[in-house]
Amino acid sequence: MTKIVILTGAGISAESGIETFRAEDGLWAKHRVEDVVTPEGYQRDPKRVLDFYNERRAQAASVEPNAAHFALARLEAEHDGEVVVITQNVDDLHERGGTQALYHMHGALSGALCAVCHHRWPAPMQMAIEDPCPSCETPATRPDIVWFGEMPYEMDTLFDHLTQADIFVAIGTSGNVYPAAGFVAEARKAGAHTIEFNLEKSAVGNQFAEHRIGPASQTVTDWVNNILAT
């Protein structure tokens, strides 16, 4: 049976209305990276960081999954082999679209993390610096998000999936952020057929055997329909 491993990035959520970071008018045009997505930024001004993610959480709650999210959930449900989705996104659109086998390698807006004892709990819609940790009671709440300089979650498990993949697919990724940008090389080394879905070739686009250019809601849906029809 064919094992399909899928990496998704900001492009798949952009069609639902989630702001991307790297677009010309994206989040990096409005916020300095070092201020809102680094441990040092949190140490300097935790309120700014929590406010930034409170905005992201509210925005994510206001949008709906699109056809690409639903198509991947359908692929997982109906494909006769294994389907694993790894996302760089921190929204919950995959979950709301129906995906079950999902890894949030960069964390999720739905989670809170204690910066002192590392206890995790469901995030409130609005985090505040005075919020105590349910475990140690220290007011050190932060989003359960992987920031620059931190290690993405479950990397050993993710690389195990990549080495077992028959097909590796990347959807809406820039190819600029490692280690995710190196996944295609790992999958190729393991013998997987590789496909990139994007509006244009990514920074690592030349490493893919096949490209599907266009909106993910259309290209991914068409691909899933073809896979399930064969």
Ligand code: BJW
Second form
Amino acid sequence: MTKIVILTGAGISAESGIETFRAEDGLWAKHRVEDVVTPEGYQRDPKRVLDFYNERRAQAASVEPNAAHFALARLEAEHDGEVVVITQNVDDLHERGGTQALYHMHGALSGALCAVCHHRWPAPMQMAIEDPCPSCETPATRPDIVWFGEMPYEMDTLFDHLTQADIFVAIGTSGNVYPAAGFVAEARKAGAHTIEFNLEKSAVGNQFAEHRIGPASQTVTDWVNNILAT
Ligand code: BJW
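The form predicted on its own done, now the form predicted together with this ligand:
All chains and molecules follow, beginning with the one already shown.
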């Protein structure tokens, strides 16, 4: 039975109305990376960081999963083998689309983390720096999100999945951010067939055996229909 490991990035949520990072009018055109997605930026100006994520939490709650999210959930339910989705996205559109075997390697907007004792709890829609940690009571609340220089979640488990993959697929990710950008190399080394779904070849596009160019809502749905029909 074929094991399929799928890495998703901001591009899969773009057609739901969530901005990507590196598009011309994306998040990095409006915010400086070092201000909003680094531990140092949070130390300098926590309110700026919490406002950035409060806005993104509200945006994510106002949109719906698209055909690509639903197609991956259908693949998991109907494929005669294991399907694992690893997302770099912090929205909950995969969950709301029905995917169950899911890893949020860069954390989730739905989580809060204490910057002092590292206790984790469900995030309120609007997070404030004065919010006390429910465990140590320090007012040091932050989003449970992986910033530059921090270790993504569950890396050992993710590498295990990659080394067992028969097919590795990357959808809507620019291949600029590691370790996720290195997953194609890991999966290839382990013998997986590799397919990239994107509007264009990514920064690591040359490492994929196959490319499906176009909007994920169409290309991913076609691919899933095809796999389930064979
Ligand atoms: C569509 C579409 C449609 C649009 N259909 N497609 C030098 C060399 C190598 C590495 C490093 C280095 N210096 C530092 C590093 C490490 C660093 C890193 O990679 N930096 C690079 C910038 C060079 N990485 C880290 O620090 C990570 N931690 C780490 O490495 O720990 C040590 C470690 C060591 C060994 C093993 C393991 C770990 C942490 C990275 C944290 C990333 N955090 C962010 C922000 C937080 C989350 C959030 O707020 O949302 O995560 S950055 C941002 O980029 C976000 C994303 O998850 C991530 C990836 O972006 P993504 O998803 O690819 O989006 P875009 O916008 O770039 O691309 C969208 C794509 O979709 C485009 O290609 C479009 O074409 C496409 N598209 N519409 C199909 N309809």
